[in-house]
Each structure stands twice: as C-alpha cells, then as structure tokens.
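Just one chain is shown here, as structure tokens, and it is the form predicted on its own.
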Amino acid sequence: MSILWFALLGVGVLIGLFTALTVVVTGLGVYNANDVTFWVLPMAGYLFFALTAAGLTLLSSLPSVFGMKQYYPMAKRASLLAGATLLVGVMCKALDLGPITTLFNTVHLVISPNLSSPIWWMAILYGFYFTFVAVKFYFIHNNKWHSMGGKTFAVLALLLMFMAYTALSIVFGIADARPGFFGHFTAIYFAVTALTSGMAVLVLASHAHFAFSGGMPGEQVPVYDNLSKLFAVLIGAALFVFILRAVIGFTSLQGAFDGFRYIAATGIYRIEMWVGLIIPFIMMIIPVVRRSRLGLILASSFVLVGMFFGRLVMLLGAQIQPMGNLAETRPAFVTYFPSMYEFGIILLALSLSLLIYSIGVKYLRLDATPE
C-alpha cells in the first residue's frame, strides 16, 4: 500500500466528513429529497453496504461455523470487510436522518421500544450485529478461531446478521402502500444480491491485493478458484432474480408498478442490468476469463457498480410516482438527481471502508489461518 493510495483515501474521507458535518448541522435540505422521493442516494448507500456486509458475514462463517476448512485463507479478510462495510452502511443510514437533533432522538428510540415496529428491531439488531462482528474479528486476529469465545461470537455474528437482514426485509416487504418495493419478494431479492455483492467485494479485494503484492500463494489457488466458480453461480442467481422481478413489474396490472416501469426505461436500470449482471455473467462463464486476475477484478467491479445502481432503482421505482393526495398536485412522475452532498456521503462511505481495509492489509495479516 503506497503513501499516495493512503493520501487519496485521506482526501476522500476529509471531503466526505465536510459533507457529513454540513448535513448534521444544516439538515436534509442539502439533499434533493422531497415529500415524494424521501429515500434517496444515502439510503441506497445504506442498503448497498449493509447488504454487502451480510454477504461477507456469511462467507467469513464458512470455515468457522459450517466447517468448510478449505476456506480459512479468505475468512479473516472477509470478516474485516464485513465490519468495514457494515460500519459505513450504518453511517449512511444515520446521515439519512439529517440534523443532529434527529440523531439524538435515536437515544429515545432505544429507551422507549416499540416491539411491533420492524424499524425499531432493525436499529437494535444492527447495533448488536456490528458489536459481534467486531469481537469475532478480534478473536480471529488473535488466532483464537477455535476458542470458546471465537466460536461463540462467530455464531452470534451470523445469527445477528440473519436477524438484522430479516428486519430490513420486513421494513420494505410490509410496506403495503408501496407495492413497488415488491412486497415479500424483497426478502429473496435482498438475500441473493447480498451474497452476490459480498462475494464481489471479496473477489475484488483479494485479487487486487494479490496483484500488488507479488501474486497469490500457491496453496491458496484452489480456494480462490472455487470462489470464482461460486461467484459465477451467484451472478447467475442474481440475474435470475432480476429477470423474475422484471416479469412481475412489467406484467402486473397494478398502477403502483408504473413507477418501476418508468425507472426501467432509464439509464440506471440499464446499468444494473448490463454492467452489473449480464456482462459479468458472460465474463465469468468463459473459463479463460474466470481464471484471469484481470478478468475477475473487472467482473467483480462491474457487479458492484451494478448492485449499487440496483439499490437506487429499487428505492426510486417505488417512490417517484406520487400517491394519495400528492398525486393530485404533482406530475405523474417526479424527477430526481442527487445533490453534491449526497455524492459526498457515498464518497465518505467508500473512502472510509477502503481505508479500513487498506490498514488491515498493511498491518493485520489478512491471509492468516488457524495454527
């Protein structure tokens, strides 16, 4: 890791912190949100990073929880990436709330629980989830994979991931007033795409590291060869879910899906489809590309770009069509383009997650396995 790389990440973090401070001090007026499109780019960032963390948590659990010992060489790297993406995902959600007064109100949320609220459960579960992921990494880093604490927190991190993911799916799945979120189908969409984006991050981070560190150790070649094959399968599964969602959206007779059909005619939908799914799937089913480090880096990068746009497609498809009384005074579909402050929040999340991972690569021996 060069000084220039850390300097670039530092600049990204500083610009992002300025943006975040502006949001906290002045409020959500710096976003291009309104009473129709109230969940915008920072919320898409939250979904992208939090769901990616879920996929990485599952992948990091393969050797320690499910006994797939051949995957130990990637487990520590996946565990750190899970913590980094989860941290910035929760940060994106916090900055989606706006001013500091609203953030302080979350304390009241914790001490006055509404047990029937999925959002309350989501907030509480993500707090425990991040704690368990961090403690799990502590045990891994100290080579206590098989200690009682290491095993316990590996299981707890996985369990809390499933619980937090379920709460997040329910938040969108039970929004009957917004059929454009695709109801209970949302849970399937989240599950498949979370695992796919988690695998994409792991493949990209691993092969980018090996490209700059002199190559992959020979004993790890079979591990990452298996991961690349699994990655191809996951992209195919994500493409299937994408097609199924499109079939539902285009054939539904409900007028509430007009927003989805409108978004499907835009560039962000095409990026999700072509850049995030079709092109990398074609790349990964070609053996020579799948065995190429450059091919894997490009394919995983394409998937992540497409997945991020997919989170925005999901949010806007259910929001850009005014509903209820708003439909009487607004056009059929509202327009939306992120403000520079919204881009700044995403820059902060990306820079901070990359900085955490880069520090881990430099100082924490992420290829370590149990002795």
Second form
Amino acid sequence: MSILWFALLGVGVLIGLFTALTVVVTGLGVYNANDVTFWVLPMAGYLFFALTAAGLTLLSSLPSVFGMKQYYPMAKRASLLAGATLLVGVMCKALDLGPITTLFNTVHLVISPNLSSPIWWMAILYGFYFTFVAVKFYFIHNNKWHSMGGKTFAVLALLLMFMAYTALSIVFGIADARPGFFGHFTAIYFAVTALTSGMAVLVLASHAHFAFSGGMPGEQVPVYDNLSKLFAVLIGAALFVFILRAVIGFTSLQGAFDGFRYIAATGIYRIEMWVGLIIPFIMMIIPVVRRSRLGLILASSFVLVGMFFGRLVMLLGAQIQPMGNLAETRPAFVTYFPSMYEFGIILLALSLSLLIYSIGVKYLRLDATPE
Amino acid sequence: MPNYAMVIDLQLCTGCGGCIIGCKNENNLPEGVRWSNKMTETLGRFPNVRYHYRPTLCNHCENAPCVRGCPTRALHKIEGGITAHDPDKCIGCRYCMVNCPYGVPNYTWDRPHKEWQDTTELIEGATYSPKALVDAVDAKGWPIFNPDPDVGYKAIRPVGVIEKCHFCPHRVREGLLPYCVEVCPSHARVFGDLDDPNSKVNELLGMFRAERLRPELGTRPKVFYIREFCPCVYERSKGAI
Ligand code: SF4
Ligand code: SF4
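Output block for the form predicted together with its partner chain, input the form predicted on its own:
Below, the chain from earlier opens the complete complex, with every other chain and molecule after it.
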C-alpha cells in the first residue's frame, strides 16, 4: 500500500513538475487566462493552500501558545501540515507570475520595495512566515517544544501568520475598482474559512492516517473527539459568513456585484455551498456520523473540495464582468475553463503537499508530544 | 515641472480609430494589446438608436491606484505626472489589473509578435514568410519595428510583464506630441500642461464642462472629455408620455 501510495504521488509530482517547467520556460500563455480573467486556477490554489496553512498554524499553536495542553497530540501533525500547505501555496503563486525572466524580477521586492503596496507586504511577510513555520517544526521535531527557541518560533510563526493573513486580506480589501472582491468583508470571510479548511485538513489527515495505521491510540480519542466538535462549529461559522456574503452580493444595487450574481448561478458556487458547507454541516451535527471515522473523512474531504471551489468563486466573481475598455467586443460576462496546465499546477501542489505529509507520517512521528 | 493632461473633444472625434492604430505602430504593440482603445455604447430602440464612441487610454491618474499597489515600483510616476512602467522591475503579479478601474494594463501572456516568427510562406517560393520579411527589412519583432520607445521604456516589452500607455515620453521629451495626438486626423486630442494657465488644455477646460471617467473612485484622471457630440434637434414637449 505504502509503495503504491508513494508511486502515485510520485507520478503526480512528475506530471506537475513538467507543467511547472513549461510555465517557467514559456510563460502564462499556457493558462486559459486573459486580460479579463487574469487571476484564475493557480491563484485559487494559492488562496486555498495559503489560507489553509493559516488555519493549521493557529491550530498547531493551541497547546504551545495558548496553553490548551490537551491538544498536544495533534500539534506536530498540524505544524507539518501548515508548512506543507504553505510551501505549495507560495509555489502556486510563484507559478502565477510569469516565465523565469519575470521570476528573476522578484529581486526588486527587496531592492525596490513599495511599502504602500499590500502585495509587497504579503510577499515579504509570507517569506518570513514560511521560515518561522519551518524553524518551529524543526524545534518540535527535536522535542524542544519548551526551549527558548521552540517557544519563540511558535509565537513568531503565529504572529507572522496573522500579519501575512492581514496583508492578504488587504490585497482584496482595498481593491476599490473591484467591489466584487467584497472589500474588507473578505478579511472576515477569509478568517473563518481559513480556520475551517485548516481544521478539515487536520481532521482528514489524522483520520486517514489512523484508518491505515490500525486505529487511534486510546489516549488521543478525547482530543480528536473535541476536534470533531470544533470542526462542526467551524463549518457552521463558515456557513454563516457564506450566507452573509450572499446577502451582500444579492442585495447590493451596485452593478459590480453582477459578476458575483452570475457566478452564484453556476455549478462552482453550488459546489461551494452544498458540498463544502451544507452537506458536511448536516453530517457533522449528527452525533453518530461525527463519531465515525468514515463520516469524518468524508465530511472533511467535502469541506476541502467546497473550499477550493469557493476560492475560485471569489476570484471569478470579481473578474468575469469585463471592465472599462476591456468590455469592448466582449459579452457582458466572459466564460472561463481551466487549461490542462492549470490543472497540472494544482496537481503538483496537491501531490507535493501529500508527499511531504506522507513522509512525515512515515519518518517523523507526528503524534509526538513534549515529554 | 509640467503636469500633463489630455483633453478629448468628442465633437471632433469621428471614431476612426486612427489613434489606436497609430499607438500600435509607434509602440510596437503585440497582437491583441491596445494602449489606446475605445468604449462604445448603443442606446435606444430601433429606429431611434444612437451610437456613442469614446476614445480611451491610460488616464495617468493623479492618485493612481496602480502605482500605489505595485509591489516593486515597476509602475511609478515620472516627469509631468506620467504613469510609467519599468518591465525590468515588473513581477507579473497583475495587481495593477485589479486596481485600475479602467482596464488599462495589459499582461503579455505570450512572446510578443510571435506570429512573425512563422516560417511558412503563403505561396511557396513566391512570397515571404513572416519571419523572412522581418529579417529582410532587418527589423526586430515585426516588420514595422520602431526603436524610438527604447528611450526610457522597452521598444518591445518581454513576455510575462504588463504593459500600458505611457503618454509617449520618448516624444514628449523631444518637444513632440504623444503619437495618438499626432496622428488624430480631426485634431480631437489636445495634450498639454495643466499647470500652465495659458496651455490649450486649460483654455478648453475653462470653456467647456469636462467629464472624467469614474471620478467617484478618487483616482483623479487626467484625461478629460469635452463636448459630447450630438448634432440632433428635437421638438420640445411637456413631459410627453
Ligand atoms: S488609468 Fe489605470 S493604469 Fe492609468 S494611471 Fe489610472 S489606474 Fe493607473
Ligand atoms: S504586474 Fe508588474 S506593474 Fe503590475 S502591479 Fe505587478 S509588478 Fe507592478
């Protein structure tokens, strides 16, 4: 099983690497993007993975930073997952910039910074955030949870998560030209859904692991039981912000929300709503489902699929209505379907994050707690 | 230091698109990219129908959101308040495309003028292939390559960065007009210094009620439209139903 699983991930990584190489050599022309819909699937991948990482970082900090000691058994796992999702998230963004010549230009983030740009803050803060998450995991792995370094990097990773997350929210929040990004409401939407998708990854990764490794150690049952309940609450909260966003989007008289209303009538919005929120919420409030491993695996998978589509909904809602002179010779709403290369980037991100986690499960004793 | 602006007289504009073509030639724009553009609108019900034509370009906003949001200062202000772009600093993040309310920045998705690299002859042995033609006239990129914008910008911008109208600073510095103004056959475009009380742009702004695009966003565009063209007369009525 293990060999087959690693072989499968290897194939995914190889296909993904071929895609990434094509993008780096030829540029973004291989994506089905254009000047109207210019932030598409790879950007949705970035949002999905980076926000999931934010949720996981917070969860992994519960015992070490907030003193909720009962959650130690999941902290190392959450910490590795945070690093893996953050890495692939940043990779998705890098593969959404351009060919190698453009990637070289990123040196100007350091030598020609623009402090009034939220994108600049986001890039820099995510750089530090990833470093701190990696160093934090290093300390945890060496069982130095409570050393000076361990504590410092746990706090720093959390702090940088908040800062990077804030910068990301402001990127959309200040886009006055595109109210379809829902302005600063997006910060709230991101906060709740980031936590929900982080929790979904933790629930899925843990229970899938226990399913294949012969069950959950007895002493961890109350921990994961609590997490399941928390997961149910989080899906409920995500459903609440989803409804709030729908109310804003549907009741606004501004034409800028027509794109959102258009997207809301499509399949991807329905997937976000039904698969990502309503169905898993119903599943999770039924105690017998919430206590079953299969129920948890299914519900968390559903949430993640829905959240991914949700990121695309958010991006496309603000873009599919051509703006200014771009509306010339175009229909009121443009259509978009990802190219094989865009799917390839997501495949790479998914395979790579799963590979890192699987290596962690196999070699890094992810349920280790402080002695 | 001048403060450049443009006034477009909609009564003089015939909608010929000469500015669009002129800009493409002057700045070697790749297929599908337009710095100088247009917005049209058709209103009414047949037979009472009207077609409105408005030439557009970068508004060189005083309060440019594209400049504020650009992470590496690739978009920046140069002399005269021109919103300029440096392709060597551009990281292709396309945040300017999010922030510009007018749809001005274009991202170069493919190698520019790549169709001119085609070696297929239309009639074998009788016509040039696109590539042979470019080589024959010793041009770069496409046969009518203009090297002039190389001063301060890149004559042809590379793949993977954005590009946009720059008010032709390579011409303005030489005392010439931006090329769209130069080629406009009906003199509908007037370019000048807003800080010079005697400039033509100020004369026109002092005479006519000017309109700017999406002023409510606070971008303070520096392209002004005057004299919406309408030759019609109609019979007055008392609020007919
Ligand atoms: S029109 Fe757009 S690209 Fe030009 S200065 Fe204004 S915001 Fe920037
Ligand atoms: S695409 Fe280039 S010019 Fe536009 S905001 Fe990003 S770095 Fe600046």
